[in-house]
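The form predicted on its own is given below as one chain in structure tokens.
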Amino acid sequence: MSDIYIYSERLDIAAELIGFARQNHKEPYVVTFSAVAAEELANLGANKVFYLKGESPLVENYAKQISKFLKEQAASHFMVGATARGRDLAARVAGYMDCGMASDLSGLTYVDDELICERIIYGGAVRQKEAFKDFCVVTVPGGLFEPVQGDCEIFTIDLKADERVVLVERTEIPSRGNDLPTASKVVCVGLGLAEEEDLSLVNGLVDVLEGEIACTRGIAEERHWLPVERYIGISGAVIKPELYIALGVSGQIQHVYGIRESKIIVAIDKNDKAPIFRYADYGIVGDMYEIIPLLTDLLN
């Protein structure tokens, strides 16, 4: 079997997984529950796009039917974008398929037709590798592979949903800025920032660079100075910008996981022993409150 079936409501992750399949000489097939998404996915290099049409707006309500569909198609693997909804669907499908599953992978490759899955566990202390010979389900975050292009045909399949769970209400979570994984320049603040008001100083540098502001988990979840979609790390955003600037970021492995694909890493911190300097291409040991205005003026 060499057919990889792919699902992600985030189309950028779906595009990357199609690229992964192509680069490994596998046949990528994409499933979606949106007619609009199907039109976009049809231009991203898959062999076919299957529009799974049903009455329920809840993707996870189709897990049993998807499992049946994957068996009928003799799929070799089911690869799912590691989003909240994707993880839910993947776990249900793996349960119905009674197969192995690997979640939130940091690496994925084929060796002698075995799918080798790599994960970071225990807060970044251990790298775990798992090999799958038979059908399995994996969830994969964005930022790991290069997308490709190419047109394909769309096939519509009617599915009956599990109606035991219904959608009562939908409320949008407001977000700021663009999607971090697509940003070419990112300025990240850590707990070295003393006050929330000091974000204005950082935003001045972000504006000059025409980039995006990001943060460590502590800034988002402990201090609540920036929304959670702005934080970078194992359980946050994984980015690969042209330029990444760390301001007062200590550089623990959980954070470094999210920036390891950056082309140029610049670190600014008062502590010359901060772990972030081990990963930086350029490092400045000093007070960021003095350096940021100088850097902003220089780039303006």
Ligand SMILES: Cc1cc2nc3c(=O)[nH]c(=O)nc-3n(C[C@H](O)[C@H](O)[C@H](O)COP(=O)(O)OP(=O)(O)OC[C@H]3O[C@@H](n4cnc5c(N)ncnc54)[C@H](O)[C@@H]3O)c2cc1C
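Superpose the two forms; the largest set of C-alphas matching within 1.5 Å is the rigid core. Quick caveat: nothing in here was measured; it's all calculated off a predicted structure. Positions refer to the first chain, counted from 1. What changes on going to the form predicted in complex with this ligand:
- When two forms of a protein are overlaid on their rigid core, residues whose CA moves 2 Å or more are considered shifted, and residue 39 is not one of them between the two forms.
- In a rigid-core overlay of the protein, residue 87 has its C-alpha displaced by under 2 Å between the two forms.
- After superposing the rigid core, the Cα of residue 225 is displaced by 2 Å or more between the two forms.
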Given for the second form:
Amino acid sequence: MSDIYIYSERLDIAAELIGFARQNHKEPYVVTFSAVAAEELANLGANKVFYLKGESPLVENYAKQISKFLKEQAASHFMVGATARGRDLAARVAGYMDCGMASDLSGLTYVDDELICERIIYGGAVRQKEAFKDFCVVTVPGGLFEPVQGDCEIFTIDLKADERVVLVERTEIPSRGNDLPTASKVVCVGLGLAEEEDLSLVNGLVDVLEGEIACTRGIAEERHWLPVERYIGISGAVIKPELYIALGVSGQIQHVYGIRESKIIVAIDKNDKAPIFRYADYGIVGDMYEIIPLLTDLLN
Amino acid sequence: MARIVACYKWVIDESDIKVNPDLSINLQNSKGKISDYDKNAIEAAVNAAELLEGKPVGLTFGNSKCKASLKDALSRGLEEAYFINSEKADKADGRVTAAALATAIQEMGEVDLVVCAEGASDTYARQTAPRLGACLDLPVISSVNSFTIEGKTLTAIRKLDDCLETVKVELPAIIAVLPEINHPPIPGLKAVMNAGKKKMVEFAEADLKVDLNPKNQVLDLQAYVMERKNIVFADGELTEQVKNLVIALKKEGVI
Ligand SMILES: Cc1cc2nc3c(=O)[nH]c(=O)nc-3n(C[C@H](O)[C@H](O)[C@H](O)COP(=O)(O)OP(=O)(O)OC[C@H]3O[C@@H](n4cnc5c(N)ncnc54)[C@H](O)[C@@H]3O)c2cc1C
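For comparison with the form predicted on its own, please write out the form predicted in complex with this ligand.
Now the complete complex, all chains and molecules, led by this one.
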């Protein structure tokens, strides 16, 4: 039981999963649906790269065939990058394999050949550890493991897709200069912001910090003051900046889920009982409309 | 008449979770609620039923307490509610949940569309819709941001990490909707009053010949705590406090 099969259209995650397998003395095999990706993946330390070739441009449509393939290969685990597409494919494969699955892991280890998975539930309040003895599927986000290097061969396999769902059109979402995921300084504004125009005040602070602006869900989803790509939390972006400053953000767990890995968290809120202060390194209780100009001036 | 099934989960309200000193968690006094995202799924099913001139029904798998959810679900525009009553739901993993829901859907007879949310607000595992697709061997469209139906063709716009996709499928099918898809209204008094009169069907565990034992073994549940400094600058005037904040951030090397 040591052959780990890996898929992610995000090659950085695929590379990290190969690294995970190597660290744990398991045998990594990678599957991909792109000939170009196959070339790149062939240098990342796997045993083999399988280029799965078929007619459908939708990866999810191969789930049933992939489960057959994994059975034939006697795979011990299927590890998939936790992207929207990856999660869908992974859960379908788990469905066809009738096996266990753990999604969006925050940690993954082997103990005596049992796979121990850690994930966060209840909107960020609770950490759950679970173990799998048999074949299972997991989805894993980026950033957990170190990639390795090493060449291997590419094998091409023809695969038939389930073509009941047909792609009509695909358009890239322009990232609109959204550097939020990699920003080292993030200023996040919550519903404490009274007017849309007041964003200029916040942007002033963002500019002197050379950071990125972010928000809570309500600012994006209800008030539409910032694009949805800018909201942080369990249903939004998960970030790991050096500095995260919350302005008028109460700090509900669903939001805090997205900032847990920040190095330093600063909270500015007029309510001294706001939960955000529990999650903060530094805080000031007060009106953000008074504090933002003072802070911007001092930093200037 | 076309039948549209909204699957929903009755979950513990996470704001009621109490943490014990040893970081174990206490769920005893927590109340239940329909998973927030599932309210979007119910609303989407009601909308789909209008387009298909069909009947929207709800389906849930839960322990006996979950019965309390049926009226709530019915007040949101569903016409019938189906409930798989099993204490095994407490320990269900994604496989068990999908197997239970799939068996109940088969019991219902012909179904045109199954609507799920992307994930539940407690576990947020995002497995149910794709797994249901495998159990029922139906096509699945996940990450649905909006959809239209013409005849028996459903066209959906999916929102993925880096692209939007328009996809098409002939019904029957399963869709998993994103929370952005709609804004479910709060049910009015009349809808709440009427809910009690609607048809409710209960499946006992024994009615469903399906293995409801999970494949995973949960080892441990622990409150998530963050180690933070929790320093609040309260001394002096506001200017002083802001100054102290800047000094601290400089010391940390983050500005
Ligand atoms: C299933 C689910 C998923 C969710 N996912 C997310 C998610 O991914 N991301 C997310 O952000 N939310 C999410 N939420 C919503 C979340 O629970 C909170 O409702 C939300 O984060 C609160 O946003 P807020 O802090 O901006 O607003 P509020 O909670 O209203 O807080 C506003 C804060 O501003 C302060 N304030 C007001 N005026 C001033 C002033 N002049 N100066 C200083 N402070 C002031 C107030 O004291 C208050 O603390 C989710 C909820 C659910 C149920």
